[in-house]
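In structure tokens, one chain follows: the form predicted on its own.
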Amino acid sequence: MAAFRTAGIMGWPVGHSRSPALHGYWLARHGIAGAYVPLPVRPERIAPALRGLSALGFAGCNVTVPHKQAVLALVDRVEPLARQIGAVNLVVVHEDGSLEGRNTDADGFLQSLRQDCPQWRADAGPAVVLGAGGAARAVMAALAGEGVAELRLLNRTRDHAEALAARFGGRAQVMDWAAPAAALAGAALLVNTTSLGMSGQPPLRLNLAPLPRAAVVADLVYAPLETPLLAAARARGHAVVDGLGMLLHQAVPSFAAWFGVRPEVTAELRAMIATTL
């Protein structure tokens, strides 16, 4: 009989996470003896909590707000992509008890983009990224890795955008949040990585008129699934990508690392998680 394996998600708070339902679906689908549980951990307790994973027999954990950056300095090894992004969202416990930090957000974004908009090409033109937090870092790394030649970054706090753009050299430029028309002109992709438009948050007020209608519009917010940005983009005829796809696809490498099976993101899974939003 295969050994029972356990993983979970560390965050504070963590009760809102859809990850237990998502990984629980895959465990049942593949008949794997295991569990995926919420692990609410206060910021000041993150170091001992991580070290306790091995002692408790965990295969690893996902990491969410507010721990993604702190974990970078607490694990034994960090993969190059996670180092570049500056955040960890996946911890793998190896047989010797050591901890490896990885980041699956960049791959999750790319897989979602490819699934929903297979016509998108990295050489189609500039990409506009709204925001300068952890999600923006992952999206920028993903797009740079795919070969997007020009990344236009806008953020309400300009110095945060400047710091992020510096990670990507000459291909990234910071543009004016208050005057976004210049950034949108000629762009082939627009990605909102901010919380604006999320349930309970202020709306994202953005005039899409300067954006070419052939451009793809993506919003990483998934509650609500159809944000005002996506509704406006859809009305103009843009191809759109909602935030649920990234949530689902970023989980695939984690499940594979812990449970030894690479699961699929199916329409049935998407519909199941969508009912929880």
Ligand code: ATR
Second form
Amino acid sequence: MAAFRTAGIMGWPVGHSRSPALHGYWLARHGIAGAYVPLPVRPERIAPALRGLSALGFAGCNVTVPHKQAVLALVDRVEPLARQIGAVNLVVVHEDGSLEGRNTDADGFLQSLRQDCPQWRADAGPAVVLGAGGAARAVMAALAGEGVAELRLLNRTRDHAEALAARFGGRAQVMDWAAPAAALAGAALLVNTTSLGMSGQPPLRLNLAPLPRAAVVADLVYAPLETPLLAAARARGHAVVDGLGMLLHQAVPSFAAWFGVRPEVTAELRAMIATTL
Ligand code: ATR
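In place of the form predicted on its own, output the structure of the form predicted together with the ligand.
Starting with the chain above, the whole complex follows.
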């Protein structure tokens, strides 16, 4: 009989996380003897909590707010993509007890984009990224990795955008958050990585008129599923990608790493998690 395997999610707070429901669904579906549990870890306790994983026999864990950056310095090895993004969201415990940090957010974004808009191509034209936080770093790395030649970065605090753009050399340029029309003109993809449009936050007010109709519009916000940005984009006939896809797809490589099965993101799973939003 296969050994019982345990994983979880370290965050503070962590009670709102959909990951236990998500991984629990896949464990049941694949008949795997295992568990995925919420692990509430205060910021000052993240180092001992991580060290405890191996002693507790955990296969690994996910890491969420506020620990994603801190974990970079606390694991034994960091995969190059996680180093580039500057954040870890997946920890794998190896046989010898050592910890490896990875990042699955960039892959999750790409898989979600491919599933919802298979027609999107990296060479279709410039991509516009709104925001310059952790989520923007993952999206920028994903698009650069796919070969998007021109990344247009807009952020309320221009300095944050300048710092992020500098990591991507000549292919990223910072444009004006207050005058987005120039960035939208000729673009093939628009991605909102800011928290604007999230329940309890102001909507993202953006005049989409300069955006070509063939452009894909993606929003990383998943609560609500249909943000004001996506509603406006849909009304103009754009193909849209909501934030639930990334949430689901970023979990796939984690599950595969711990439990040895690559699970699928199905319509049934989407519907189940959507009811919790
Ligand atoms: P995440 O990890 O989800 O990316 P984050 O690192 O806190 O979260 O980044 C939040 C992003 O949303 C930032 O780009 C932030 O802009 P600033 O760099 O100017 O702070 C953006 N953001 C948050 N609230 C905003 C608002 N009210 N208007 C415009 N941008 C906002």
